[in-house]
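Next up: a single chain in structure tokens, the form predicted on its own.
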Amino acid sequence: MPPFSQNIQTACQLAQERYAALGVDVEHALKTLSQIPISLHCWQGDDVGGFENFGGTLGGGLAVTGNYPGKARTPDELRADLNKALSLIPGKHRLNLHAFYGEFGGKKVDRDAIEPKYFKNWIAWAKQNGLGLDFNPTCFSHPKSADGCTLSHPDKGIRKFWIEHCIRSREIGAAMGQALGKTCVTNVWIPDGMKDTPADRVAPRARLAESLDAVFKKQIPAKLNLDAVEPKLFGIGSESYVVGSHEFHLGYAISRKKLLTLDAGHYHPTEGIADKISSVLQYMPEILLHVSRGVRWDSDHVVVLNDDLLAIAREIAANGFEKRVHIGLDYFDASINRVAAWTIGTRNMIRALLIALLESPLIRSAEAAGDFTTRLALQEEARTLPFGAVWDYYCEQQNVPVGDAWLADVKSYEKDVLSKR
């Protein structure tokens, strides 16, 4: 065994003693972490780009910054770089694809005539490395939602058009759950909303909720499609007022049974999704997550590990919620390469968890006791624990860089392939 090797070993066992002392089995810990996946985006490779030819440009209060070298241009480049990303990533994954993502053949392919054979190559290509997929119905980038208004539009022909597009999305996402034997989870986000104040909230939303019962007629097995809803507080373009608010698809979720998405860049810049989790899971039996990191409003910035992340992720392992809570990443950055965009927000997101995994019975222990002064002086003791030596030991464990060896990796990978696009 090579020497550094053999010093994670050591590291991980003394960090193994550590944890023991506060009653966390962390055998236990890492076993659990193994069995979380998480839903990569593919849009982070291409700037949600899309690979359709139909026309259209980013919109709907989307924004990519920069234009670093060796964004994907095919959907076999994409392909190759999520590969890459992913041998990079420890663990067992999913892809979370929109549905212009398809392969069309060069094809005017219009949104309300998409069918499953557009992805016959994602498909395969998930079944190949045992991933899942989930699927989103794209309601932005197109003519007919150059005006910011799609399910709720006051035109019936238009919102007729996204009814269908959304309908055929169910469908795909039923057709990979069949392929793959692994539950797709298929989350409707709309840009609809107002740059300034409505004169009329009331028959936009009347409007989604009609729309929204014909996306979601016909019955579907849960096991191979879930349905979710997505709130927004705002976005450009809708600064004033957005139809599909938090409040709006809590109730729609709650009183249709579908997936609530809580994403990390959707509320207020001081408000976290944390605290929704227990909130909303106390209400229906699954969620959906799309974590982000806003910086002053929905700037969907790479996920690091900050407070809000750790958060989210206790809230997930500290009740026991991961098989209630679907994760999935949701962020888009230009500005540096773009495999390690996606490698340092997945590693992020899993290394948060198992901390979150590693926290000590004790903690609840001393709240159960009202002894808050034990509470408070355990989570803060909790801040350095030597996680890091457990985090390093799963990473070699998977067969994936640990520490940053990955980055040299990601840079030989850009100048052999990324750099020559």
Contents of the next structure:
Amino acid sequence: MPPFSQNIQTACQLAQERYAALGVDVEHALKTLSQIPISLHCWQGDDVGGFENFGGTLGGGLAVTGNYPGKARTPDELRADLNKALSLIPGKHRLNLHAFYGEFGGKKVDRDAIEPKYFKNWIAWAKQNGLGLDFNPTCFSHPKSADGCTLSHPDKGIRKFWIEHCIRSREIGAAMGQALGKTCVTNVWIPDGMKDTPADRVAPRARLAESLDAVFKKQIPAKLNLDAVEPKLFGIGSESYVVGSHEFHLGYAISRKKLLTLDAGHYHPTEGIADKISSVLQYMPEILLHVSRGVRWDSDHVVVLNDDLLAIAREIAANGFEKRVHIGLDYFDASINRVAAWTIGTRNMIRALLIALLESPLIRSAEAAGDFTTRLALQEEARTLPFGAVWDYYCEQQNVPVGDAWLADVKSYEKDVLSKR
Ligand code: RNT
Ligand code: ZN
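Show the form predicted in complex with ligand RNT, please, the one above being the form predicted on its own.
Okay, now the whole complex, with that chain kicking things off.
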């Protein structure tokens, strides 16, 4: 029997022939794929805990369920876990940090006092590993957000506090962009909303627009930092009203030339974000995605290779939007091994992009010719094309484990490292 890698090459060659007959250039697809970075969310590694020293608990309606052992307790542990996950994921990627993951050296540094210096180890680590960094102000898990209100707060002092936090966050983003030579995307999400029907839906939104304008007042070169705003339909504790709704932030992003963040879990349960991509890109140059998986609600389950994910990837690849759509992940599962959660979700995102990049141009030309029969036939046949063989080949080419071989690696890491925490 030939070595495994010989089998992989043979299988990929056969797949390549199938794809060539459909007008698909597999090598080209793999080259494109290798140039699409995914921004891994640091918060999967410690259940959205962060490293502040004032014992805050998770707020803002975010809920992490499960108590799987071995979560990262320190920045070094989180980086070690990320290194492990990244060694199992093909390609070169990015890390998405939240402000409360700064390294404050045991000091109580409040959110309105954060500075780039608290992120110097993250920057050095990113540089060493050739990664880009993205950033987020943390407008939750804090006494000043305890009533579920931040940038739209009726109290001017509290608004000012969060404005300052967001201003500093953009500056940290710019410092990251500068240090790494890779543009940082800083995404503002706030939990503000109401549990029950508000009497006044207008004033909080007017305050939010005003606060955001203050946050974005200072021009920062787009090469260093891009700003994004993330809308949401509802959250725990904000079931009836969210100040930063989809329409609010869509309008804000277009009128202020910001990026809109589309989070897959932030809409009605049957409303996907795939169809929104080509709509909003008519009016803005770039967007950010938070690829997530809601199960009946914004539950942030690990991303799986389902139709929603395939549709998102398809809209990016089929339209050549790779440079205009920044792909970030946003989920948190504490009921399984956290390194595995990163690995599974990120590999799925990349796998979905691969499947999308292998789409036959004959499907689009059939549509252009008005032949919807052929379109549907080819779309359905595409579901069982041998993309798995190409994926295995890509993993091998990128020097990461093929198939479920990565799992043994995670299991031994769990035995040697995670279980000792
Ligand atoms: C919350 C938003 C937000 C957060 C992260 C931790 O509903 O999706 O993006 O998940 O900032
Ligand atoms: Zn999100």
